[in-house]
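This document opens with one chain alone, in structure tokens, the form predicted alone.
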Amino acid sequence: MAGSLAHALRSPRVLLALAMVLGLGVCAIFAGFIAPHDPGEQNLLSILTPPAWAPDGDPSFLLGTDSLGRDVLSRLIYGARTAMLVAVFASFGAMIIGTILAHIAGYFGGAVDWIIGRLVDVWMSFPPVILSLILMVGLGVGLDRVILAIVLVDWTRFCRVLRSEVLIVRRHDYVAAARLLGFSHWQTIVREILPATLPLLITLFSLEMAIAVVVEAILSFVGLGVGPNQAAWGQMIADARQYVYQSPWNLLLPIFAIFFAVAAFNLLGDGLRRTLDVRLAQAER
């Protein structure tokens, strides 16, 4: 596994994606030091100020202000914190639930596999975004509720894909040898099967982070995401719609931020898939 990760870090695609994700992470962690203004501070005398390089721009507002005079750059930086928190924690929660159920279903098979499989089928029959909206109506507004809603919806992605991988791995001779040596079911799963499925799990995790960013933006756009006092890219897009002709940058900048984050996570997932998946690497050779 360590060798595979070292090989992945030599991939230009993975290095570019890691640099992009690192940039987002720095903005998220050090938002309070990087942002030039308080993202919620309103300046009604500087409403819809254009970017600093445009005519009538103000150097103190590098990317301009929104309809309430709030600094766009500061809101973008704090929006990165919101997006990264949702991406990391929601993806991790969905990964934990989906991974546990996938390994139980794939390893034991039979009735256990059938029950978990039908549960996944029923849960995935609902459109993910619609199901997230329904959950948010019941759970209420807030960052923790957004994370919980995404976890409850997206664990099925991990479960379905990983189950197929577990079904393949459990047929290998070293798994049977572990059972003959007296390993318990738990020891066999943790020591023999989980390490074999870990490359796929890492790839799924990075791809799920991109999905979480998009879902959070959609929920914030319709007013069911974070609270009104917390900066979020989807919320910025919703606020900028009615002023698109007066200040198109207010709409385009958060859209670009979402595109940048999704591209970073997708590039990372694709790069890891190409380098960590032994079968795909051998096929490309």
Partner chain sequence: MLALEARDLTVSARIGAATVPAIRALSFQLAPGKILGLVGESGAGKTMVGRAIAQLLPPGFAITAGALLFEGEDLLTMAPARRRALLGRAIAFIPQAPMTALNPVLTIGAQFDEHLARLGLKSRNARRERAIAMLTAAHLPRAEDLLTQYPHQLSGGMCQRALIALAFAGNPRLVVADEPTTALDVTMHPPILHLIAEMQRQHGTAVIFITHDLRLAAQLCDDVIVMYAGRAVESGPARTVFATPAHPYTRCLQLANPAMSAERRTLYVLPDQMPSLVQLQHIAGCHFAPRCPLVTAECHREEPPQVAVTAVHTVTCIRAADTFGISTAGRSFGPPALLEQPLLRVENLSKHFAISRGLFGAARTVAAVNDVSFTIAENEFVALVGESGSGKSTIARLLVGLEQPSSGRIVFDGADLTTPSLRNRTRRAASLQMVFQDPQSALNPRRPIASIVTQAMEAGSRHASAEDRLKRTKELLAEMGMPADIAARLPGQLSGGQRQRINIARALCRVPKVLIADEIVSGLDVSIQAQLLSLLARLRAELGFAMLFISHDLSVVRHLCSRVLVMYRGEIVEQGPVEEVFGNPQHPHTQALLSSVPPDEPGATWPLLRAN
Second form
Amino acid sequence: MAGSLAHALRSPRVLLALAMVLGLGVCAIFAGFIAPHDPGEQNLLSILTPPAWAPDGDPSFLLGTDSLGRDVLSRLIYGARTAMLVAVFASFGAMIIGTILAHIAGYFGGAVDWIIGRLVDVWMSFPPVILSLILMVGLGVGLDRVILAIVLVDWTRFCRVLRSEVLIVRRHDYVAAARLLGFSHWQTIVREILPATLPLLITLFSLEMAIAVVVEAILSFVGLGVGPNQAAWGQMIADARQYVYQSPWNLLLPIFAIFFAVAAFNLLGDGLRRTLDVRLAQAER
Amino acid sequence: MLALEARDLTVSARIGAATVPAIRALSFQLAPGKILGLVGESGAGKTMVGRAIAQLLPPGFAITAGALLFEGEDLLTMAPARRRALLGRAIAFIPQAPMTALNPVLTIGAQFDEHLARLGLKSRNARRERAIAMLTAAHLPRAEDLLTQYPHQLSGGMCQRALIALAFAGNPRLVVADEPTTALDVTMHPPILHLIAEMQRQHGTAVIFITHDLRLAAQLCDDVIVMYAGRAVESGPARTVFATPAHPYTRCLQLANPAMSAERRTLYVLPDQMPSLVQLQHIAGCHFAPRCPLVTAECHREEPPQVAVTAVHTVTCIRAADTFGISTAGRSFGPPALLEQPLLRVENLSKHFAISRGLFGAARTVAAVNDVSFTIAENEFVALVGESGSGKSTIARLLVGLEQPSSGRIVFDGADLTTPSLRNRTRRAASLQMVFQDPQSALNPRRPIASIVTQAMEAGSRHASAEDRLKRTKELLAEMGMPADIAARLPGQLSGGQRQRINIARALCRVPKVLIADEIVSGLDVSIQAQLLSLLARLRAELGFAMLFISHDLSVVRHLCSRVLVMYRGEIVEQGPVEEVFGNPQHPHTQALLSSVPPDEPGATWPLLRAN
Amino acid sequence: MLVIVAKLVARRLLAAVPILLVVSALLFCVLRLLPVDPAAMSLPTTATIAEIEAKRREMGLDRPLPEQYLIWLSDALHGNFGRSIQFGREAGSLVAATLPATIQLAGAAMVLAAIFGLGGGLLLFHLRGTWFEAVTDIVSILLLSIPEFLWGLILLFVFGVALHALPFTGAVSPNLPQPHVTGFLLIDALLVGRLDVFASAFRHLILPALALGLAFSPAIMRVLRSSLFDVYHEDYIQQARLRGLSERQILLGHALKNAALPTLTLAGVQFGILFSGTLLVEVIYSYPGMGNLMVDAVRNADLPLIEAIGLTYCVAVLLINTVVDSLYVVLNPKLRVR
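Having looked at the form predicted alone, could you now put up the form predicted in complex with its partner chain?
Whole complex next, starting from this chain.
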């Protein structure tokens, strides 16, 4: 595993993606130091100013201001913090639940597999957007609620894909051999199966971060996201839509930010998939 | 005019910056209506010859010199469109794996229709008639129904018959058959070979027959070329070459193959293995010199010339005169004392699998193993033979506890092991181990060798110390005749034969009393097989374990085991000492299995192939 | 063949019934756990506590949860999902009024996604081994990173705001009449013979359908390409070459039929998600479909409406899966004949 990770780090695609992710990570962690303004600070005297290089630009607002006179650059940087928090914690939670259930279902098979399989079926018949909206109605707005909603919606992605991988690994004779040598079920899963599914797990985790960024943006866009007091890219888009003629920059910048983050995680996932040699027909998205 | 002639054909592979010849200056002549055998172990370059004819070489390989004349026309310089026009019409191919060589989503009829349309049959009805005629000629019953069926509904043998019919549909002048029976069950070999020979005679076709089986080549081919590491080491009329082999490699291969008749003898063990293309770069002189028993200093200096033994028999060796001196000692197999108290006793063992038929269909069951009883004594090697699907592997899985029997008992050393309790599992782990068929699947590719062979020491709650495990690794590797520096490597870095030794070593870590070995030498080359069989005989003497040896290869069974159980459709239909069962088979299936093996003597006739 | 497919469809639909029951129960429970009181919400703010209590009894809210669910379920089976709190109309009729617009949008988007996906996949496969391969590969990943709601905004900005090329609000120009026969605007316009209405509705459909089609095609593209790669490693392709078939015959006659199977599996999942993806696109383009209704309902915690729409989306997904599974069986003889 360590060897193949080192191999992955030599791929230019993975390196580029890691650089992009690192950039986002720095923005998220050091938002307070990097952002020139407080993201909530309103300057009602300078609303909808264009970026600094435009004719009417104000050099103190590098990327201009929004309809309430808030600094767009600062809001983008704090929006990155929101997006990254959601991406990391939601993906991690979905991964834990999905992975545990997938390994139990795939390894033991039989009735356990059947029950988990039907559970996934029920979940998958809810379109993810609809399910997360309904959950947000139930949970209410807030960063932690968004994370919880994504975990509750997306654990099936891990479970479905990993379960079929576990089934493939389980067919290998070395798994049977481990049992014959006296390994317990727990030892067999942890020492023989998990190492084999780990590359797929890492790849899925990376792709899930991309999905989490999108879902957070969607929820914030329809006003059921992290709440009005926290800067989020989806919210910026929703605000800017009403002033698209006066200030197209306000719309385009958060769109680009979302694209950048999603592309970074997708590139990372794809690079890992190639270098870690992961079979992933079903999990392209 | 010759059907096919190769003149100094050279195929090279790119390895890094270097080019290494995978086939070196191969020349042969094949007359119309004759069968030419290309014989050798894997890596010899046999398959590459077939691919060179179609010019469909794997990536990185290219034909770099020579000529390949089909009826006087050079296939290598021919326009691609002209060559493609010949394929399927004048030149046809019979594949190695029939089950995967037919498109799974098209019916047999559709695949025939497409091919016959390409051959120029205009009307749909004419194509249908022709397809039925060809399938019937290939001895496939109910050809009309067959046309509407899909490949997965056919057995491997039926698929191969359909592919042979497809190959001969265009009345080809040359057919390349690449190991056409290797993927099939033993009893399917004679009828398929018979069909190829029959079609070949009817159509007057020249055939290139690629095989690893010396005895088979002697029976089927007019001429043979024995290949080693890309070179033709010996060529001539098939029976002459195998009756009086002149190259040490041919002789050693024959002696490494266990005999079906005559006295049992020790096998000739060729050291090491066929050099890979990477290793080939560094071998000067004769390619076989590093493994040759007759090697002299001169062999390493320059490539040996081609020497004529007789007018038609040539050999590429300077020591051909001494080849016949290579021999192995006769060996007495002391019959193991049949103890009154058997070590392992299996009583009326059955295993039924449920085939569920959807939500509403009634569940049916099939008996994979039906009322099977046998015993194994201490230090005894017992063979379990039968075709694929006969239930051999299920018995193995029942014995080691990977499956639970539907009924019956498994008694080991006086204790009942049938129920899957923790206590029984622990007992099994200590005294009953299994070696799996495919080391690729049986060895975790992420564990280093040292961790694999001593994996038994990390089971359960007690963990052996790193020093203990290292010590045991060294002992086991030494016992397997492997260098200690292999311990840190991963399975992917070993050769097939080495992996199978590691596979055995892991099962022997805690010195079990019984070893279950499931087809552990099938799929290996003859020289590697001989190494493993000798190793098993030595380990038995040193460690004193008993073995249930599951195999479909009767000559291997005859060499290694003292008693044999013949399985057919889930039941043991015949059992007894090997000499008795093989000498005087009672059950029709045992008889069929035995007659499927070509005779040892190149001059002998094989009734099944010649019969009409 | 028809019998087999019909049997399969029947079996799948039957299997969908328990799933739908569980789904509806989950939906019901999640929404009942809300800290909102449907009784209080359906009354004017001036209502007294006693009035609210009376309303609670009338709505059955004082009974245990399982009983409430059974009441709701039996009503729902009769098409009665209760009254929308904000609109005061039957939730079922609101769904019925908006569903055709959403189906029309999703249908158009699926056609576009399939065309782009198959065309792009073949193109990507055709470019294998060339210098373009790495470029197209990166591009396809970047395309994969633009979800439907970003496409919606980008297209709206480029073709609507910047170029003024296409309309981007509503389903038809506000000054034109909206004929109502089947509910499907494009069909109805033709039925009443108003070509101007048809043209306007068509132009209004282009951007939202394109946004969805572009968002869902890259995944299909990539799966088709990788399936073709896999198929070309199979023995039967090599064997077809050895029979002298041309590369064109091999691709069309042999490879594509096999590569279609994994592609179809993925497309089934994708189309299920696409159907719900209409929600955001409808919001962005103010398209009068079920998605806009849902967002309204969600923002106002309009429980009967949320339940009705949520269930409708689930039924749509299950139907799409059934269709795709049946197609899969038609294409895969291993599942059809034993």
